[in-house]
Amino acid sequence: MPEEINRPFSFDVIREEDVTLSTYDNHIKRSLSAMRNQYHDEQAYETLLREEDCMLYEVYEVKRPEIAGELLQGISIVHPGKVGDEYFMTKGHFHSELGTAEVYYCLKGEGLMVMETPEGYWAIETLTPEKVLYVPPRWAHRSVNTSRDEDLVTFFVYPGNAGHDYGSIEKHGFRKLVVERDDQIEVIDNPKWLPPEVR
């Protein structure tokens, strides 16, 4: 068999205190200073900043070639907390080549998946221990963790020619925020939310 043959291969996804991956390629880290204009409550976000640069969240990957035919893979962690009311949450974006979906796992914690479309569509389905969701092409989406004290990590599946499109969400934002109003979850409009071009 040639060397250069693209083989199988497996990793194992260890559920400790600490989910990680037994192999990876890649560790991003994303810090509050990377989420600058994202939440809504700009007083809250500066005053928390100024106090420490906190991690919101990490992304393991397993890389693969970005090409059609290609899956590629790997585990969200985003942490608890809150900046003012709303809940940390994940960058959020648009697939490049916006015709490809996405599949996630939900490994451990509580959240929310914030999704919605460039033609005004929206939805937000809940992540709990052992729920695979579907976000289908064309849909934008951000998770959110709404624990107090838990880690909620995702295994995530997106074709290898996705792409992703973090601009658009910087520019415009979502629609919808996740926030705790009187100790309950509750999903507002976005005050900075701002209408995108249909593409």
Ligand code: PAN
Second form
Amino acid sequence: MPEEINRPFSFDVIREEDVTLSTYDNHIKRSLSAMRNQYHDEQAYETLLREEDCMLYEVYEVKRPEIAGELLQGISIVHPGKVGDEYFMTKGHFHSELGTAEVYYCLKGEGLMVMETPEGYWAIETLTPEKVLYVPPRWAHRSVNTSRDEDLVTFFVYPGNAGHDYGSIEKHGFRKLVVERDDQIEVIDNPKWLPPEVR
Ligand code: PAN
Ligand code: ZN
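So that was the form predicted alone. Now I'd like the form predicted together with this ligand, please.
Every component of the complex follows; first up is the chain already shown.
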């Protein structure tokens, strides 16, 4: 078989106390300092950051060529915790190739996927073990861990040519935030969200 042939392969999801993959190419760690301006309580953010630049989430990536036809896969692990009253979450992004979708399969924990289109339509879906979530083309997505003490672990698959646009969300934010109020999970309006007409 010629060297350049793309060979099929498999790997395992290792479900020990920390979920990992048996094979991966990249282990990304994102800490609090990577999330400046994303949490609504700026004072709580600065206070926590002064104490410790704690780890918010990790991603294990199985790399493939970043071209149409390929699928990129991996697991995302959002740790439990809050900045003020707002749960730990991923940065969130649009795919640079806006017309590309993504599938998430929840392996562990509980959380929400917050989604939004460039026009400002929004949607939230629950993530619990064994739930499969389809993020259609054009929807920005952010996972939020709403559990008190457990990691939120999801397996994801998306097209090789998707790319990541973080800048748009950094600039205008997500329309909705997920916070804890009186021991309840609440979805509130993001006071810093910029609607499409003022971007
Ligand atoms: C996921 C995310 C992962 C981390 O692989 O990249 O959950 O979130 P951020 O990329 O927003 O930091 C995905 O959606 N890829 O397209
Ligand atoms: Zn994505």
